[in-house]
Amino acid sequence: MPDTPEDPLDDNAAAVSPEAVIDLLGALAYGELVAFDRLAADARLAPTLAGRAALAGMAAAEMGHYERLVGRIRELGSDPERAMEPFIVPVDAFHEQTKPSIWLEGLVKAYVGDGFAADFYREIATLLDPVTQKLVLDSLADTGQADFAIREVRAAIAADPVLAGRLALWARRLVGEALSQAQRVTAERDSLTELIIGGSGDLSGVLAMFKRITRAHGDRMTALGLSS
């Protein structure tokens, strides 16, 4: 189990266990670290220098988020490496199973796949204390990949409409894998399961949360010009 934070959380998060907060921050921190690695690698696959520079800038922003999350874990009296350790296997497995084979698949993954996960974490963030909540929301903020991905994918589809079907199938696979990953992580971390169910009120609240996330996913697919 993660170390128990020493600093008390305020009344806004009175019902949230310290373990759940550390687990959430650990999951996010490791996700940001992997995002940095992935975007830096994808930048080298960019067909243009402008694309390479754009992804490199996004990677730098992800590292900044990582440092802030790690700093908050330390503020709460826990060790960042211990907080991230439970999430290494499931996060790495997700990325191993969803390696893009072309540049455009990487962009769709950064926009659709990461966006789906971000919406999930935003829902949970509403249950946290104001300081941690703001940090989580800042870490999930768009670093420029949305407009860039939309522009690049739409231009590619306009030039080759056949790509639309391939990328739509890829996006659906990403979401399916992301859901499996989320279920695996929460099943193994009781604190996160309790946080999600407790914060949602009951099963109907959980279902309502996933409906909101699904709607947001549909909006992203529409923005890319893809069918959901």
Given for the second form:
Protein chains: 2
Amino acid sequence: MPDTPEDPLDDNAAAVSPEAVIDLLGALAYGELVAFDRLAADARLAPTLAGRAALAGMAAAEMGHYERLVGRIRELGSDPERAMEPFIVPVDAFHEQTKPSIWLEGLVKAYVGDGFAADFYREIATLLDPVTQKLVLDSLADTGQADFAIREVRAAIAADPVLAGRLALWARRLVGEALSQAQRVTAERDSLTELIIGGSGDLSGVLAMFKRITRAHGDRMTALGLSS
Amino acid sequence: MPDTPEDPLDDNAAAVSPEAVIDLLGALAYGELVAFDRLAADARLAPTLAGRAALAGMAAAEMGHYERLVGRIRELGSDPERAMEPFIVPVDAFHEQTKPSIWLEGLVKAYVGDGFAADFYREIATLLDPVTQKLVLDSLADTGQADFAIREVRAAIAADPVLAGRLALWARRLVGEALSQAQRVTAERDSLTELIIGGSGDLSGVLAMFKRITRAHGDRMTALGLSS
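Can you swap the form predicted on its own for the form predicted in complex with a further copy of the same chain?
So here's everything in the complex, that chain up top.
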């Protein structure tokens, strides 16, 4: 560890292994490809042409993020397909286990599930070099899903209050499944585990990070009108 | 018809009813939404991660076209959803009748089918006001599908020559189905029929137009290594 922390970003960056950065970019890039896929599939379930076009537009925005992440992986001298490879099985398993059976479940998943993942990546981003950090934060920028989901879910619950219980249960399942897959990934990728623990300082730092993520999750549930 | 044709574009534009322009933009916009949908679904069939990302990127580009077409419909004072509405049934019916059962059929459809439709729209575009004309031509610009399809299809036929016959038959079915749906649309939308016949001058002009479109179709089949 360098002992002259004039620039906390560069200082942190020095502590992150190049392998961990590629892992992170690979996980994010594959996540974008899957987000595209899912939003495109959800677009087909949309009850109106306007809803369909809105979701398709969001899917297209995810591909813009994907291109930038893949570009950065190449810039850093790695192969994007190899960087994504380790994350295909866990990410696909997560989505296989959490297939929305109705339109509203898809919206909750897009908002609550992606919000949870984005918070986690944002925490890690603070440890990266400025260029990669900016890229990661940009790729996590909301493509319009949040407002759209909040509006549609609140309207649906207002029309049929029984939905609130069903959707709250669904959100809990999403988070449980996400944590179980994240555990699998970190168990296999030492570089990512080191990044998270090293970046947080120690285990109490890791716990504080999870507390922040959990609080933000609760805020999203409240915004949807659901109990977390 | 104005008799001072200093500017052939404006002259033609004057002959086109505003209703026909909205019809055309509505048909194109709905076509983009469906193209997005289809490319996104094909991306899921892709045998490699690179192929999947390539098709998802093309799908995203279609949404860029969609946004511009819908923007123009609004500029001209019409409602995009209402403009698209008459084309939902025939366009969906076409795709329902021509669902690719393998990855290569999807590629042939993206190249041959979309190329055929694009040529038709390009012929009509020559009759529009300059702003709408440019927009239509831009929205028909190839998003990378052509090269991608030619490369993949030729490689597949080289590896298994029996495929050539199957894919040639498939392409013939695509064109037959497209013509049958186009006939349905023009039978219902007088403004479009008038646009085509009025723009071509007379029936021999319409025949010349179809000859040009058919020749370009043959060129595409040859590029794929298929007999038309």
